[in-house]
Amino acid sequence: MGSAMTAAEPAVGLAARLSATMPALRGRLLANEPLAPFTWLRVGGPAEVLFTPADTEDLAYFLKNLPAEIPVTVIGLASNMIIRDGGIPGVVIRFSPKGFGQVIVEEGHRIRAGAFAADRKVAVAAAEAGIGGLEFYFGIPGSIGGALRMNAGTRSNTNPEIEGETRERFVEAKAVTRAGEIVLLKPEDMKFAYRNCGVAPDTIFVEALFQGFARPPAEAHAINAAVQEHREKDQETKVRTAGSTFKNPPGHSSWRLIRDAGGLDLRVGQAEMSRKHANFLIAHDGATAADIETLGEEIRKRVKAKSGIELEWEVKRVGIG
């Protein structure tokens, strides 16, 4: 997984040089800053640089001066996300909910919201507006940059009303390139898959714009309480999990192949495969990013022998071991 984070120099002197070479920058640079605390996991190690953009423009102007071979990691909730316990080198960019929480009614039953909107403010916004459609998002505890960026989605094999899919109420989508470019991207510049979607990874959302339809706001807020009576009844919520771990290979499920697989309450060092619901992993107290990992890596191996599928990670995996 790698060494120990290794700089070409002092992480104190690359935050010092950025400033210095950005004047008109308006966001805050922090060196060495722990990442931990902003992730659902609880684990990993620090950013080289971690940079907070003050708005869209300034995130612009920041990448368009940075140099090309400092790489650049977005974190958004990180309720997906897996940071290594050697941290993230190069800049990390974290929004701010000043900055990029925004979430706007508009006419003709559309939600407009930031990249570090979480999806549940989305719903709840949406319902309170009388706009159906969006009620999915009620139980995915992450942001919409998170969401644009794995099509991030809800199913349920009982209840088809709080089914739902990004990409079904996506119009269209702001974002900076990593040369500094703002661009809009419209359904077809997105290239929505299965918890995934097309556009370059160093392509950073800032704000969509959804669709939904007329509902009315009671019937809205009960389909959102479904969602959440869906969750609870099924999947881990009062542990650090990131979600599924793996992704459904097509045709199957993930939970039913790690637990004929006897993946059920495995464990490594402080981390174990959940028995409520098979694909989800939790981190007790004390667990490192290697444990987790290492758990997930077990579990891929055991599906593999026993079923001949081999799982794909859904969880984001980042930074240096």
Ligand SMILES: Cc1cc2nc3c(=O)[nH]c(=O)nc-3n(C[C@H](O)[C@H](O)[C@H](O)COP(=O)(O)OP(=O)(O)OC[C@H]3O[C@@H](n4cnc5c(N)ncnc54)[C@H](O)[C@@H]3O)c2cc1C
Contents of the next structure:
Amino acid sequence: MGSAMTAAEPAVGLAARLSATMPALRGRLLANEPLAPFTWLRVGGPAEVLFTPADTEDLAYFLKNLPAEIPVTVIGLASNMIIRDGGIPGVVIRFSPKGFGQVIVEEGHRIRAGAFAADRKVAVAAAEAGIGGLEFYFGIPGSIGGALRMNAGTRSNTNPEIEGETRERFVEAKAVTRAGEIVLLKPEDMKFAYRNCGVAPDTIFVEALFQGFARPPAEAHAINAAVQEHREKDQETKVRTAGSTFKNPPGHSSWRLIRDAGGLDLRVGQAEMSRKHANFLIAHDGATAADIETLGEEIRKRVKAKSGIELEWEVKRVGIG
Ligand SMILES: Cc1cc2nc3c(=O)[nH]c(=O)nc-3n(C[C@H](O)[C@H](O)[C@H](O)COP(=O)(O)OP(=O)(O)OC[C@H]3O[C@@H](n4cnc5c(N)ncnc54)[C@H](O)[C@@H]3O)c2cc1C
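Just the form predicted alone so far, so send over the form predicted together with this ligand.
The complete assembly is shown below, putting the previous chain first.
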């Protein structure tokens, strides 16, 4: 990320310059645009430039013409993201529901979804169409683009029906590379792993196709409801969080490691760990990204001291402090 956003050129200058060099651009470029309202944690500074592409071709045109030295960050529904207080230098890309939010039911129990479609919308559309296997998306508050990047999914010790992971249902995805090339990615290209995928970090997903199976709508809706019930029982759903803060280390649960290291008593500024689910971090009113990140780092230190295990952030931290 490097240089501070105001160093060489005011944000308005960069937006105006990009606009001037891309006469065929149809999407919207905004300078110095606040991002906190778009995030689940409601913290963080502005985007130097926020770009909302009109459609895939517009995104490809933009990236093709964007000078290579300008950093690009894509955000989905920012439910797995801490945007730092100094904001994000370069260009932030955020889709619109109109351009990238569609969900289409296809033959053979398949669902095609735009990268900005909410996971929950996909689960509901699948249930209505008599397609099973996508119910786990009902409880994940992100977008399909974020689900592909994170290999989003859910495990349950008590009810296998509510379990699932993006890679299990994935058929193919359309994406745009940093060079502006539109590509089709197959399962072997995705290199899915636990809460991760191996596609180049600057490649942007625009659409995905998922394979489900026949399941009566009433059954699928009932499983969606069970997903919701499970969430409300075991997780924080009424406060500002980013879901699981840390990945589970092999053979361990992060929440247990955090609890055993005394992490539940920690608070930094207006950020604290949840007592309901010790791997969730809560941002109270007035919290800053610095409060949240400092709390997370303190937790990592305590867990390392107590158990020798290094927790790895699941939440993506972007921007400058
Ligand atoms: C209450 C709560 C519960 C949660 N429960 C779960 C859960 O059970 N399982 C789970 O897996 N996650 C869970 N999460 C975390 C989060 O919802 C998922 O990681 C989700 O997939 C993130 O999607 P997003 O659109 O919000 O992505 P963002 O948070 O916006 O971004 C996450 C990452 O994806 C990248 N990204 C986003 N869109 C694109 C795109 N179009 N192309 C390329 N990269 C992109 C971003 O650059 C970033 O690196 C939970 C979060 C909350 C707040």
